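Below you'll find only one chain, the form predicted on its own, shown as structure tokens.
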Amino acid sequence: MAVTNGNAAVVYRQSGGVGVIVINNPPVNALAKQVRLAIADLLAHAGKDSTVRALVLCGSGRNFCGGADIREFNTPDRQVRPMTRHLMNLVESCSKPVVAAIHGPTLGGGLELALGCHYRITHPDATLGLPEVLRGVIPGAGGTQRLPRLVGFRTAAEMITLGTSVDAATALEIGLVDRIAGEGDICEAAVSYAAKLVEQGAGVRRISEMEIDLDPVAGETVVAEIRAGLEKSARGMQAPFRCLESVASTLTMSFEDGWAREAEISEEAVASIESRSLVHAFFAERQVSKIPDIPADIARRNIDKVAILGAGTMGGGIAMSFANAGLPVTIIENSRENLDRGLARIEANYDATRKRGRLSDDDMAARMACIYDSTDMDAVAEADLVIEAVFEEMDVKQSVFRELDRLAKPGAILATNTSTLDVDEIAAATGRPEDVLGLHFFSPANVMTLLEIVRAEKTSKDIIATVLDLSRKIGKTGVVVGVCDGFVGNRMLAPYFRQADFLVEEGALPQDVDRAIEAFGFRMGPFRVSDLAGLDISWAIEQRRAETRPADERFSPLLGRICERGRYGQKTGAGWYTYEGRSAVPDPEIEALVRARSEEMGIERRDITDEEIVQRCVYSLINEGAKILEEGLAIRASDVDVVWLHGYGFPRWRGGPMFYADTVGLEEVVATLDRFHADWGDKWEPAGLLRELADAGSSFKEWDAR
């Protein structure tokens, strides 16, 4: 190999007639600013040398390149010339063909530098996309000035506005791409698709130059479908209108004019609240598997086999979640009646996916061959990890624990799925609490990827260690937490959904409640979300809790009252709405209850703002989240941000619950909570971490840094 730049991030050789530009910047190939450099530099040799006649820009490692690099964002590398923006025209403006071999995943930056190539060949491994309205900015290095222009308008402005990628076959049939090469390397067959393109006299071949294949007023169209669409599924946000917007300019602007205006809007979302909420988002969940107590290297237990107790809606989820992962599994019941019901649900579910096109026969038929099925305790013997999903009571659990610390190997896992019960308090049950851990799933189990991972008192180190790689591995997001009523994500709920309880008690309506929370970004409202759960499960954790708690931490006892009309939510076609399929809608005999509860406190109701319900909702999450961070049961701000984004439908382009108050800003949540503290009483108080960040004009992203 002959480099001719002693640049490592970037080499350069050259074979026959073929200059080959190598990115060397791992993990990723991100295009820092060095590699940006040696590119232009190459890209000015190769024109300049005559032996060379074509060029092959490829990558080392495990991908072609990942576009920007994220670490250079906000600092002066980012605005070093070339910019990535630049450097694609610089690409495209050489005068001998390049090719871009691509492998890998190949996103964002990655995409839009092989976009800026004449000719593109693919490993079948390759992913292609751009996702930069994930993250909340758009494609702004050419992306939606040539991707429209290379696969057709349409096309383009889907995978741009919902950030989706597409697989090597599907990029060859829409034109992303020109070929798919073999399995060998990538970059020796580019280098001989470069040859042969030189032999063909091919000459290069520029998408700035192509025509866009709709003309503006089908093209109009089309913008209007895209957009009714988005007003649907992206309510609240900016990043994917922002999109619509840049490629829409392809239909009526020249390259250079849609080139500099995608720069304009690129810049307005760079520097909007979504984007940092987003690109905080996106470092939370990389941050939340760090324990800082836990070294990287430490020794993980080996889990190859599983058992779950119980075969219910809970229990059958957690089974899928392993079968999915191609781990056995092993559901144990008491009964063969109650193991067949719960296998006839896991069976059905899978084939409901089937017939949606989402799941093919043989993969239904490897995840159903993954799970095993008992009546006899005796069955967790083999198990690694024993997963107890029975029964919400502790005199339940601890029976049950003290039957595994007979029945489980030595060195097995016990975790016990509980959603509000003392972990420690089970663990004591065994003589080997050292081994126990709660592991709270989400339901549906198999669908929700939040997974609050409960360290007791005596967890083990490896223990924890081990479950946070084991929960990626099943597809979820793990997130450590410590022991008390709720852990972290049930416990901020409660006083959220106690919010909703009052203020419609004093004047909202559920449907108000509903409408304002679900503008501000949530999937659901509070209401809603109770009726899908189940409102007689809510019912019974509140009846528990009720012996224990003060009357001022209770639900409304409009909960109750709903319930014993068998009013159960979602599940019964009524409950805080009626429901004509899965569509809720408000009901006289609801808003009667509601009224006469009114009267029954002397409320006179009144009328509440969309602001108020926002604010009490979202700030008493904000309060509660800072008093769990005080008394310790999270490490980060930004880990209660993860549990409530995978778990509870916080809006993504929100940060966060924690992320948000950030962004409003510690100062006013705290007049605001001072405020109603002064209205309502002590629950309002604020947390005394809150208070303290505020007074320091500091933020809890300072306080995660601390």
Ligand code: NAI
Contents of the next structure:
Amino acid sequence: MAVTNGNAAVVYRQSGGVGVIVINNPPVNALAKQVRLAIADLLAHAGKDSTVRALVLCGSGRNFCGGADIREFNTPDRQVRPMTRHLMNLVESCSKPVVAAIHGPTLGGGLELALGCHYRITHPDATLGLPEVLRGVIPGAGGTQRLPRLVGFRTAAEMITLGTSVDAATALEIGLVDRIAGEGDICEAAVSYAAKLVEQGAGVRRISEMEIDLDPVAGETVVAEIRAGLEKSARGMQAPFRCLESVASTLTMSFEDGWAREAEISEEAVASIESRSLVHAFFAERQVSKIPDIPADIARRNIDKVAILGAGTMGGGIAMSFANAGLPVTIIENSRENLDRGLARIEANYDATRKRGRLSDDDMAARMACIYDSTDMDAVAEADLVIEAVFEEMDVKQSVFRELDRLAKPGAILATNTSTLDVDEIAAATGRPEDVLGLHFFSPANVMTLLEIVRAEKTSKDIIATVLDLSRKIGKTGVVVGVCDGFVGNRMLAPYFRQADFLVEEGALPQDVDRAIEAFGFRMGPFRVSDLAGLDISWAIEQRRAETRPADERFSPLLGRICERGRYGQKTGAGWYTYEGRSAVPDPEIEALVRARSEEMGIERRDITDEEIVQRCVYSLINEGAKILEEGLAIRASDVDVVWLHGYGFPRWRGGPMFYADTVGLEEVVATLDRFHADWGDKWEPAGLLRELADAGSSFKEWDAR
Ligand code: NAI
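Let's see the other form, the form predicted together with the ligand, since the form predicted on its own is already up.
Every chain and every other molecule in the complex is listed next, the one we just looked at coming first.
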């Protein structure tokens, strides 16, 4: 077995009549320039070498190939021939059979490379897919042309437009691979497979020469069906439709023409704001756990046991998050009755998932077995982390924390799930404020991925690092925020909701506001969100806060009037809407209430455009977000984006409110805010930071990188 050619990034050896090309470009075997050049050379060499009867293409380390090299984006190296998309054709044009030996994550360009090969064998551990759509782009290296020819039009169109990946077994079932190897070395298995193919006289098998399985008419029907689905699931986005168009070209075009069309569509997608936004979201999520003044290698505390105080709505959901990750958790309540009610709710919750076929009996039992219970506060003594989720009252919280101070072991992390109270004040009830922080989960806590990690004045650095790691372990995205009313997310939500109220008083109906906001891309408009959360809860909070809130920050009295009618939202079948099942139906009774409110305020109702609705709601978010940054309550604008992507259904393909502001242009945002300020007064005054950045022609992105 001699190494005949290649460079450090690609190694070649020969095993009997089989030439083996090994990509060796850590960490993911991306197709950097030197990899592409070496593969091209080796293919040419093997083509001429009469002792080579077949080739195997495999990857060393963790996976087969990670596709195009992101480090090369925007550099001239990317353009060096063969470019990634040409490389796949070069592999395919080889005159000797080429077998792809797939293992590990083989996604995007990695799978496209495997599709350029003539045969595919996979390790059982592989994941295969073309998830480009999730980054706002399309598979641009032949993927939209080859996958449908190989696995069938419908399957390919669905996989590519949704960005779904499959495991090895499914890959075999749909014909994406020819075989699954055993657990051993995939490269060796591929060499045997290649030798067998030679023995059988199997020749090259080029996917580009295969026929698509549908005629244009039948294909068009499938395209229409998929498009209709995307219009619901991917409203407002472009990438899924671009993917569909590119896949659909296989119905009417030759491989060559479709391949050229794919390149054009791919270029448009790469240049789109949507793709920039999705890439921003991806990096924002990676950045969020880096805390400038906390060393990355700071020693973490061990978290093996968790205790939760309160088995209410939040306590139960939080306990489930830990149990789902296999961490033992003890729920403590003040009475057996409350405890049993809480546990029953957890069980019912799991059972509903089980009945939907998304949780096996065994997994449900394993999760329930992670949950212990007690009515004795002494049970916190063993916990490494205690999360308090009792009633939202300062006196109650402080007395709980005094008890915790007495009972919890030294070094235990003491967390409060408060959503509105001052974490510093809660910490002050203990003699160890350095061990106290806020862990603000969102409801339903077992589902929502956002976790605001509230760093109080005295919180020690190591516990921030510890809970950041822990959040990942329980499937949450932790964002470190400072102490202020509502922290980051809910503080921004307040002016957003206030605008929704004002819009309704000025002339819009709740359904108009929701429609405009949903067309912008939010999963739900503000009124549907309120109905889902329960109007009685907002009303109770509002009444409690009315004493301390300035008049111009209070909610509209409409909320109270709706509640007085027993309309608490979805759970009572009526709120801002009436509900037929889950669907919200506009209600004349609400319209009458809304109109009466305008009249009482002496407002002449006017038509309000969708554009104004979006600007007033979304720009109020941006302005509040800028104030939060100015006050140092979030570390980066991109952290604010992560809060909104994970906690509030902000459209990911717009990157988050702060990134969206960058894409609109901060100058433009400030000009609009100035106009609103002139019309409606001080609440609209642009934040100093926003104006400063706009005046300097800068952006939040640049501010983050400062
Ligand atoms: P809840 O009223 O459903 O549950 C509170 C539970 O705590 C009750 O079961 C009560 O019996 C128990 N409890 C009271 N005192 C206790 C004590 N000394 N020891 C043990 N258990 C005690 O309230 P929910 O909604 O779960 O809220 C809990 C906390 O989470 C509050 O601070 C709230 O602000 C916060 N939060 C609530 C969110 C929500 O959407 N519901 C979202 C984020 C935070």
